[in-house]
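Taking the form predicted alone, here's one chain by itself in structure tokens.
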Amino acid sequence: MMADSSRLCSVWLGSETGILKGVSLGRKQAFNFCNTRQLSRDQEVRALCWADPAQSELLLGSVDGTVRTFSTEKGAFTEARRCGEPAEGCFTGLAALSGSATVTCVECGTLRVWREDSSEPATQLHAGQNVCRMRQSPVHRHKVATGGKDNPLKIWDLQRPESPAFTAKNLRDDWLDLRRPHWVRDMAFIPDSDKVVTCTGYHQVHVFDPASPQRRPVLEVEYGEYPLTALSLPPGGQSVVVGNTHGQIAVLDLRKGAVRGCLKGLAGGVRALQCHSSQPVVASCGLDRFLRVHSLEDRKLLHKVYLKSRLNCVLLASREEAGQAAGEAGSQEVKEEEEDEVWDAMERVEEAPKRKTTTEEEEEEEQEEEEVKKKSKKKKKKKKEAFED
């Protein structure tokens, strides 16, 4: 793969092949930059997320333990270093940190702060089990947040680890006096305030202050029936975009609690969400291999790439395509391609009709001379009921 056709990539992805996919909006193009002859279920990305500010590398977290480095300008893998164990779970989040450090998270709960120069953490807390997710601030890059399913939200400050800095408080029993489980999917910290909006499980959308004296929710919104899985936050943090398991995408607004609109054309599970951090638009994928990216404003589909694996997580670049022309990309380029033209470039296949065999057409027949009688003998009975009158 060619280095200036990294650098035109303007979305992101993980799929479960192992595979990073980067995909040139403008240009129309999608590109693979791994081998793929030499893929296997244990380099699944579970994980992404950018390694510097100036977005110049990004991480990937697999199920096997291991975090990459992927240079966008050089188009190629730099670095792989041990963060974990299969028998720990699979990561469920990755952040940098100011020094070259990174923050990884994984499903049993241990979070881990790793600097460049050593092979050991320079920092382990537990974060609960069952963890679902790990976010880090934008603002305060030192906060995360984590929870999950039973674990409720922790925002932790990695300066001091000692204890979360702040922990949710169950939700209120419901109208029979029963516990009311939580199940936090995904989080995000809303900028300019404190609050931290997260989705749940059971089609909750919960927003916590902690600068507020209580520790449950100051906000509760349900939208469908369906598990939210994934959620992400538009430019002005008014209103959050979240994703289920049935492919619903929907944007609701943080003040008021209502639904603003839906967005269409999904056919899967929705895995990963992400809006731009300047531009009214939002990219999802899922279970139906394509990468969609809708418009905020008129919440009409803007583009739509079918990329061939299931995907795991997408990462928007902020910064604008690179002009130069991307050069070929060999054998490893995948091309857009439209869900309508593939159906439309299949050979239609038309099914003859069944040949009845002689044993049915004889009971198709038998059928009909009985309801002929049993007709006639009705026509009969009415006829001699009338003479009897």
Contents of the next structure:
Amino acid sequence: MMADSSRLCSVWLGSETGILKGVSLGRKQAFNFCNTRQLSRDQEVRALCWADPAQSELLLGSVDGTVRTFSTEKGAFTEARRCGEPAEGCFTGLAALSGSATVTCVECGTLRVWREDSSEPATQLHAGQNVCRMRQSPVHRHKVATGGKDNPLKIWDLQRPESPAFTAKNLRDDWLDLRRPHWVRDMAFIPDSDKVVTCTGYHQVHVFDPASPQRRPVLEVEYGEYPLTALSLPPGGQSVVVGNTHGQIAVLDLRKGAVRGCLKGLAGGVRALQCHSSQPVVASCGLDRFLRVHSLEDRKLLHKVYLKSRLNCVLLASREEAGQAAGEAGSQEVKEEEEDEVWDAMERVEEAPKRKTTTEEEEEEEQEEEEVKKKSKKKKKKKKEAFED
Amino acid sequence: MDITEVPVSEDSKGKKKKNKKPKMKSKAGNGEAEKKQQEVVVVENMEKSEPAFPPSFSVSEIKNKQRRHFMFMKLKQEKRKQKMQLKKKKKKEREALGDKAPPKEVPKTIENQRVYDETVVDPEDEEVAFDEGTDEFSAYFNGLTNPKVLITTSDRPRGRTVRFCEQLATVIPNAHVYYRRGLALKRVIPQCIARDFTYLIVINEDRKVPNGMVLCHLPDGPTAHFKVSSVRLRKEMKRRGKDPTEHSPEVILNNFTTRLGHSIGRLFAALFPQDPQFVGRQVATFHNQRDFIFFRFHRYIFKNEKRVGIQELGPRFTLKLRSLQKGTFDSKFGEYEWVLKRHEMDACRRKFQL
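Show the other one: the form predicted together with the partner chain, since we just had the form predicted alone.
Whole complex next, starting from this chain.
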């Protein structure tokens, strides 16, 4: 029963009470998955990530220093490992390497790579003090980035753990020649390039390019007056979604450095943001105990779910959307048959309407409209062929 | 051009008709038409016991303000008369039916029409119970700490605020008032923690009147920022009792239903010691209605089993929550658990947050 419910969930969240919550947006249901009979604050989930690219297992990092594995197929926690002391600070980053190794990073700056079998870390390095976040590059799995309070962005190559591959330089001193304070809260690797975008506690968003000789940020954007706590990149690669402690979420454009728009609705500080890998939706969770899913195209709220504890991290699964896409295909077929009759009855209109082609069905529809110029029989034949493909 | 008289307009506009008559005289040169119209007018006047307002007529179409006002008053009186008649009829029917009358309909109020809030706390919910049981107030609610409150103001307070602080200090047991000599709150807070204070209240003043309150739970607790309005000091209250005594009052928290409301309710409850002294017969009430929290302080006495007499003592004020921040006071870098966003949250009249 738990396995069924865990297979349905498309959004996974970690909460402060230690409960892993799975939400199925299509069915509008939320499920709680808990390891122990007794809830305790020690189990507060601080970091959440997929254990493998197939997204069948989740890794959770808790405040007491354990990393637990949760299997979505079985709907239960499969193992737990001790990865550090709670005295060192909470987990600020968790990532999975190929070959069933795990990378963990804690607040005091110790980054460790754990292998499956041993209880001692295989590699250990120090990333400075007060690390706020560690993220793994989706393209190069052995590259990780860390950053924190007064701890500039550092990109580490795990195969060469002695020194960082790239250290960012602080911003230029301000007009009074005072050193600018620096507080990296979150970062993300931009796909298709080497660049890294970070958001800071002083309401700035920076883009760093390790390929360029300049170690200072290539682009700087300011948003709002409150610290930016979370960051996420939508699939386009040209924009970034940031959230701050006041509950304001904004979409910023990275080419020019302007604010594209704000997502409304959140009443509390944003703790985590996640954009879907293919669809233009973004999930946000925060201290006001709600999960909100917004659409990035028109910035409207799609779903809002009340989950009773404060939420710390969110992960989106890319596979449940497949079920929704199948449903869409069915409805599209019906729509096109009706449209066929409508087109037969009406006169032809010259210009074809512009539409975003995000799915195959829509592309076929566009082709359809161009073929309206030909005879209807031919069109019907072609349509049947297209669907049979 | 002949004016084609539409009978509709003649019926309705009483005063306007008078002016129309000379107009008609000047324009319609026909003597007979005049007479007819005059007759019609006379007839109209006589049968005008009840001015009937046909549907195409609207009071706002009259350009003359005085006449428009007059017509509007008439319209209102008409409506009120009809309403009274309806009421009387209903009452008669009700009495006629006697016992078999249908039950009285409940009038719609904004509280009745409140939009369903999914964050309303279910008393049996384990997760919420655990969340509340282990939050920052758990030390107080488990009996481990006693409240000790520090009351201060913004810099250079005026008479009203100073008196308000003193009266608050008599209402809240174990409260100390200190003068804020321009000290930064972030430096005050570690010193308070070192001296075992559990609460910090800062009354903000604007133009000689208190208008804001920051309530900070000390070890590392949430900070709430309220807007204070309608402050009545003791000497402005009518029929009040004598000054409050040193006994700990009982606390009544009304209508804090949602999860946010629960947090705020616990914030207020932790201000007072956990064991009230019933000997003192004093009670402090925090009543939440439509997101406004009303504070009252009373002394009660039971005259017999069923009747209670109450006397209001002490200051009264209303609060409205503006933000709730996790952690001690840090408005720039702190994380907010809830922020009042007026344009989003105040858009619907029937939706409340607390």
